[in-house]
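Only one chain is shown below, in structure tokens, and it's the form predicted on its own.
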Amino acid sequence: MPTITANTGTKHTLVVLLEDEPGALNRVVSMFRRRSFNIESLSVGHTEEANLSRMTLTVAGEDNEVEQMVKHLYKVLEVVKVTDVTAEQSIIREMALIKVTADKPENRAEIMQFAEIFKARVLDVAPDSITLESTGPEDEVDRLFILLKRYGIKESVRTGSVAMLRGSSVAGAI
């Protein structure tokens, strides 16, 4: 069995719909473990189908590697459907919460126009710092939190891909 190396290779983005089981994301993951797959980024939700969840995984590897771990992830019983939608035209966005520190009014003045430029939002204001969420591909929230990092980021945290195919198509259809 070939091992995959982490953070090499191409970066793909998966779409696993599997049922809604206790336990099925952990089978999922424990496949990844197993193979000593790296997984970049994961976000689970439910569907619009019920018992139905939607999975979308970043990994990176070259695509014979990806298109093994695609295999694999169908021995896994609840898995219903895997689309690897990064050849195809999608749609990827990531959502990050940052609450940076703003403790002078030059640095508010700042980081408000930062959150204009890139869309964010202010979800809270405090005497010492913003909130900002931050809605975009990957590449665009990374831009972000280096403008903010001068400032002091105080926590943060971010979701990992989402992923929709463009149009009509559908990346869950069964």
Second form
Amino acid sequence: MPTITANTGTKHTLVVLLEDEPGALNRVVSMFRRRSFNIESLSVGHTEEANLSRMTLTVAGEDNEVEQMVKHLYKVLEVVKVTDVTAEQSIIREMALIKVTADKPENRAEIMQFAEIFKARVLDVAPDSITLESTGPEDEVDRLFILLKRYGIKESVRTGSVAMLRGSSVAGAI
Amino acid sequence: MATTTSTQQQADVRFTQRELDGARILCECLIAEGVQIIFGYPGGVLLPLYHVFSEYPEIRHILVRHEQAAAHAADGYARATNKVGVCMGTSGPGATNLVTGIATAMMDSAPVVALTGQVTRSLIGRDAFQETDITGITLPITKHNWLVMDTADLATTIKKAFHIAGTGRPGPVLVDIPKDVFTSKTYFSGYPAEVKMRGYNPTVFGHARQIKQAAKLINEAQRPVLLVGHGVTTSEAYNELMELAERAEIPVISTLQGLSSFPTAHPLSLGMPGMHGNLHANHAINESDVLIAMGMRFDDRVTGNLKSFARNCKIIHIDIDPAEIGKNVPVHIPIVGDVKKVLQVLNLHVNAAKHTEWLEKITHWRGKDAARRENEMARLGVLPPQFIIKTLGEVLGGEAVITTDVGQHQMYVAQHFNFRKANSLISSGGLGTMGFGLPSAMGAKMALGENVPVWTVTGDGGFQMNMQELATCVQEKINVKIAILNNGVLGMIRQWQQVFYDGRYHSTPITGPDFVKLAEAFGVRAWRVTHRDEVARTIQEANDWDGPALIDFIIPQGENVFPMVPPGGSNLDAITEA
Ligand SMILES: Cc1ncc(C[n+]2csc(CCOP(=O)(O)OP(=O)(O)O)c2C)c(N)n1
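Having seen the form predicted on its own, the form predicted together with its partner chain:
What follows is the whole complex; the chain from before opens it.
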């Protein structure tokens, strides 16, 4: 996955439906690299339909640049539909697993409290650490990270965002 | 009981008859696709295919001397006819030798199908002998590519490959075929009549409302210009372009790739803009109020510095590739579609008009430019390259197709050749590939047949990049004519050294063999020309000679192409002398 670089312009969330052909994901990512477009995060998985994958891409760029990204995405043959859900009413979530240092009893209590406030699940408890699962909009996960940082984060992992439109509309209805 | 057995037997017979190996399936498919010529070179993994070629005399295999030439030849074939050209190379080095040719076709949107052999399936990924990940290598320089892992997929993949290469915005497609896919058998039910790809639906017809808006803008324009590119050729929109230009009296400016889509001598033709373009063309773009760009992509060699390009006008951009619109230049009216189809509708809405004042203005600029050219021609010595190109145009009289290499000679062709025939210039513009000239001429010649003379104009540098193809021309009786503008230097690079690098001519003097002797050694008829008086006569003689021919024109060293816009500079700041 291309790494995050300077965040210029606004952030857009693109939902991409693509056919499951060998190398399809590579084609998409290579196109971004070749054209010097930035991918901030990317997640991909199966859909309700066989042979169709769904990617959620968060990208940063001026509107005309994002428009170019969309057009170039369509040039990738496997890409069936691209929807920019940025301006739509949408649900955007990512997930993080955070293993935080918790060797002092008072810290443990605080960490558990934060977890509760942020609706993070406690997945594992060890004598000197607690592992949380946080699911939410990116900035919410960010805020939990900031709070937990002071205790020392031993290990963490975050997925890219996944997005879905609110209500009964469907991103990339084809 | 007896009846059952015989039906069963019949079914078995039919089945075995229909069971074919991949090599034969490929040949069947290529024939169904109308392929008559493949430019290629054999190798270990391709042997199962070469083994069956003799069973398919419909397909002629041209044995080139380097796979790069196969790709350029397929490209030349494709550009000359707008049909898909086919090239082939073996796995590993054969496939990688195709790469430059594939990238060249990609940049200039030429429909090419490249077939490569791959190592046996079980060896893929193990660094087997002559294995390369050619689909990986060519991913960014093909419109699409495939590695066929099942003989049963071969026919549909070939069908898709030709479909994708030749439709929408054309481009190269590569199909990589493992050796054992050629040898294993499968039931072959015939070449598929059609293929479906959910993600591939080129828009051909422009949007009606946008076309009407464009017409309105054109009808109101005081100082319109047309800027035409290769898309006019690809969609064969010559008549529609002529109709629009003449009816609304709009001057026509052509990119290098668009040059032969509108006759050079037409009063409305302003020739090429950009780095080595005509000053009057650059001025016209700068002062236009409506710019109608079609089938072109605002390459930086055309626009110069974008900050100063076409600042005072509204831009209408017609292109079949939506991603080209707004890529480099903001556009007021975008029209996605095939140029010909769009113009057919647009012309219905465009009014007849006169732009007398505008044309007078352009004539004034043109006059200055003509004076500059005359000066230039008079100043030059006994054999100026500009004179050779002009004479070539006169002698060939609008019949011939010209391919070029890359360098000063290419720009002389763009500036001084009188194009009269639609689609008569084949040149590597986007990639600027030296070595393109001779092999692309071979491809064009094979496509066009005996009645169309095909000449390549090349430099002594570019020619040396693929001169081994003289052997191919002789063996396969490909009647191409070669004009070398021999200045003993890598002219265009030397020009940059002179203008931008204090005249430090490092590594640009280049020796060559005696090209006449070399040609003769290959069995090609050849002449050397050193004086103006011999030019026309020798061109005629070479053109009349029944076989490949070469003329070595000894031109002055240090002659430069002007005007010249410094890279990154504004088109209005062209240098006209060094
Ligand atoms: C494969 C390749 N290598 C290098 C270049 C860079 N290049 C552009 S023009 C040129 C010189 C061409 O010299 P020559 O073929 O003698 O033609 P002239 O300019 O003298 O007409 C070079 C080296 C190129 N375009 N292509």
